[in-house]
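One chain comes next, on its own, written as structure tokens: the form predicted on its own.
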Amino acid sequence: MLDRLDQQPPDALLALIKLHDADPRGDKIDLGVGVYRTGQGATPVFGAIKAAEQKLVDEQDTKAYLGPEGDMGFVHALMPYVFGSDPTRGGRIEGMQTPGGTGAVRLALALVKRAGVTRVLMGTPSWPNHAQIVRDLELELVTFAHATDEGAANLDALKDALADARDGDVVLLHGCCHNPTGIDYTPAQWDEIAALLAENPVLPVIDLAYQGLGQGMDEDAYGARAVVDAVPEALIAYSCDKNFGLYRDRVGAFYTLAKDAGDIDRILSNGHALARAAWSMPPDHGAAAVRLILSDPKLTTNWLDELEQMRTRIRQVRARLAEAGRIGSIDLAPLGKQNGMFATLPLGKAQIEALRDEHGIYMAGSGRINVAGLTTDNIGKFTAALAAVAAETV
């Protein structure tokens, strides 16, 4: 029976990792893998996480199952950071733990399918797994341009998509630090988006995966909060993998905003049933560590300090790239105004292959780079390599 399965193409990013690892050049640069790196190229464990994990070693007295909703202490401790000073909006917001932000996105889209949704509106380019999840759930994907040719968020394209939407459609939006472009809606644009969604039957699903890595914790949550304040219903997928450095521990949360507080139990009962069928119980360790951090003022301060150091380094790298300005047809100046770890460069296949083969610089085939892979020591090499390939055929 298994002979009926078709061979699937390998994951392009995983293949890129293998190519990078096999490259013997000492000055190679990895801009493909989507993890934060220090100026020395490391992806360390947060000191606050280490301290919380030690508390777990010393104090945790059981590894017994949690329910499909996961660690609700973790879920509730996150809510003020996500939603601000009124985190439940009068009891209309509640959530559950998921395996990473990916699990939260999957759960949100599976839930709306169960509610009868058939179409998902999404700006492109987007994180590749968004489209994969939509396809796997056999939902129809309707795309619009996320960014303009000038490198700004394309609000007009979103307006057109909403104007053409059907009753019951879903729109999937990045909350901040857009992956892969780094191009975010401005606060003024978010206000306009929130007002449009308040008048539109489309259900917003917001993927908030990089809070704290753009402009700041409150600044990066501005869009999600504006939408939640304006609409009757919304779904939010949240990831702690990046802003707590818990990549392999898969720590995420799913939140729902309901029209009335009395609807919450019914909505989440469906979420729990879907989770039970998909992963049964979410992994506990990372979420428990986050809960301990957010319940201890000293550890919270330590975490926020470490996050600020990450954010500052990312902004410094962006500023250095922006200083390089235009290199042939490649304009790096806009990178200084973008947010988060990612940016997409207008490079063709031949140029990306030349950067890899001739210069040892590895990036996704889309031209997406992880700016945190650059340091003060290798930015010069990177910009020189860009200049060398800029004149080549796109």
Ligand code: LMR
Second form
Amino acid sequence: MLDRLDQQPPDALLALIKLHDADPRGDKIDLGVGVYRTGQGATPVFGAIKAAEQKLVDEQDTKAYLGPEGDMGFVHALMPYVFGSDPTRGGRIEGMQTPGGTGAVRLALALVKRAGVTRVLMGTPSWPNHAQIVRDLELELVTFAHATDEGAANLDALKDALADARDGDVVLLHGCCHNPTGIDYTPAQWDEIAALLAENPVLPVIDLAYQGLGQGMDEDAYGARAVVDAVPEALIAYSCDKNFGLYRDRVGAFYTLAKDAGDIDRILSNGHALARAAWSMPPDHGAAAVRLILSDPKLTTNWLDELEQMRTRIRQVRARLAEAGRIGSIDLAPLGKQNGMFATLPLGKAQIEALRDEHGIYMAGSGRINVAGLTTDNIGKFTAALAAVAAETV
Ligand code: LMR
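Write the structure block of the form predicted in complex with the named molecule for the protein whose form predicted on its own appears above.
Next comes the full complex, and the chain you just saw is listed first.
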């Protein structure tokens, strides 16, 4: 029977990790998968996480099962950071823990499928796993352009998509630090989007995977909060994998905004049932560490300081790239105005391959770079290599 399974290609983004690791060149540059790197190229465990993990080792007295909702102390401790003051909006928001942001997106889309949704509207390009999850759930993907040719967020395309939407569609939006373009809606645009969604039957699903890596914790949540304030119902998929540096520990949360506080239990009972059937309950360790950080003011300050250092370094690399300006047909100036770890460069397949084969520079096949992979030591090599391939055919 298993002969009937077709060979699947490895996930292109995750395959890059192995390709890069296998490259013996000492001056190779990894701009592939979205992990933060320091100026020395390392992805260290946060000091606040180390301290919380030590506390767990010392104080955790059982690893007995929780439930499919995971660690609700973690879920609740995070809410003021995600939703701001009045984090439950009068009891209309509640959540559950998920395995990473991917688990939260998966849960959100599986849940709306249960509610009869068949179509997902989504700006493209997007994180490739979004489309993969939509396809795997056998939902229909309806795409619109996320950005204009000039590198701004394309609000008109979203408006057109919403105007054409049907009752019972969902729209999947990136809360901040758009992956893969770094091009976010401005606060004024989010206000417009929130007002449009308030009058539209489409259900917003907001993927907030990089809070704190763009402009700041509150600034990066502006869109999600504006939407939550305006609409009757919304779903939020949250990841702590980047802003707590917990990547492989898979720490995420799923939140639902319901029309009435009385609807929450019913909605989340579906989330619990879906989780039970998929992963039973989420991995505990990373979420428990986050809970300990957020319940200790000193650790919270340490975490926020570490996050600010990451954000500052990302902004510095972006500023350096923006200063380089135009390299052949590639304009790096817009990178200074974008947010988060990612930017998409207008590079063709041959150029991306040449960067990898001739210069040891690894990036996604879409032309997406993780700017955190650049350091004072390698940024010159990167711009020189860009100049070399910019002169070659696309
Ligand atoms: C990325 O886009 O590089 C990250 O979100 C990692 C992942 O899971 O794809």
